[in-house]
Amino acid sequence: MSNFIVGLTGGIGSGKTTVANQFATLGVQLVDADVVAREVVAPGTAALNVISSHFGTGILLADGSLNRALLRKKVFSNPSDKQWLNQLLHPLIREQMLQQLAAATSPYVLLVAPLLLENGLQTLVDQLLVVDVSPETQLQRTTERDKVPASQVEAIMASQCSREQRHAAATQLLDNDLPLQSLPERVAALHQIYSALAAEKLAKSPT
């Protein structure tokens, strides 16, 4: 298993997935909190049954899967529903992420989590890479990508950690306002740093 975990986070629209995929091309295994969050509510899971009991079967799509857009709309407008859902899902997501991190075999593993800081997951990581862009870039990218009004994106941004909080927590910052063609080179440089730190930690750990 990997004994070295690099956390990767950033605000909405910062380009976390693009950066994570670049690490993946270098052979780094990813544990993605968004993917895990979908897995724990897949059709047939206990969590999905509990959610449909709570909100009614109207929360499901015709194929029996969760209507994530409708659920997001419901909890965003109702704090008590949001709290209930978080209490149900966060322990399940955390447990699944820990299992996947423990099973990773690359020299280090990347934990990709949009709400890494908000959910206190920084305690799990050895290094924290923050993908950083300006608020203007976040707004433009997300409205274009998700075809949603700016007010909705601004509300999501306001619910996340501030840019200053992410900067303060980061061990490395990756400026994703820079041209995309420079990204592979900058990720490769970070990969060298993390590989060296992982090897150093492994050498120090008891056999």
Given for the second form:
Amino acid sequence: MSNFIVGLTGGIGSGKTTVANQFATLGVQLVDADVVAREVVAPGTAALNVISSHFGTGILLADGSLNRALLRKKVFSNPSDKQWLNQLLHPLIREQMLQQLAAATSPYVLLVAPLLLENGLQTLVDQLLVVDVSPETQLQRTTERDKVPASQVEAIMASQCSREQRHAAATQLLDNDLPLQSLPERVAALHQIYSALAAEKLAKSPT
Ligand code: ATP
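Switching from the form predicted on its own: structure of the form predicted in complex with ligand ATP?
Below, the chain from earlier opens the complete complex, with every other chain and molecule after it.
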């Protein structure tokens, strides 16, 4: 079991997935909050049954899976439904994340969570790596990747915590305005630091 958790966060389009994949090439196991959020409402889960009882079966797609776009639309226009949904899902997501973190076997495990700070998950991590880019870069890379209007990306950026808040919470910053070619070397340097800190914590922990 990994006894050391490194949180990885950053704003939309900052490069979290790109950076996480680079850590994965070094054998670091990942727990991805977005993946967990989908797993807890997969077909056959108790949570999906509760959601379809609450909103009606119209909230399901033809294959029985959750119509996430429709659900997003519904809760966007109804704060009490949003609160209801968050109260249902947040504890389940947290529980499932904890289980996956506990099951990880690499010397340390990476918790990749876009809304790590917004959802108060920093208490779970030993170190917090923030992938940092300028707002201009965020906007440019996200609009290019997703082929969406700038206004849509700007609205998401405004709903997330600020660059200053992330800087204040970070134990390390990874400047991802720099070219991709330099990423493997910089991730390798961070990997050394986290491996050493994990080994130190393990040596100190009671057997
Ligand atoms: P989201 O928050 O939307 O899930 P993300 O933080 O996971 O995004 P990525 O998808 O990893 O971000 O990166 C956003 C885009 O920027 C991708 O198209 C990726 O290929 C590109 N990208 C990432 N890092 C760099 C870099 N250093 N230089 C140039 N392009 C990059």
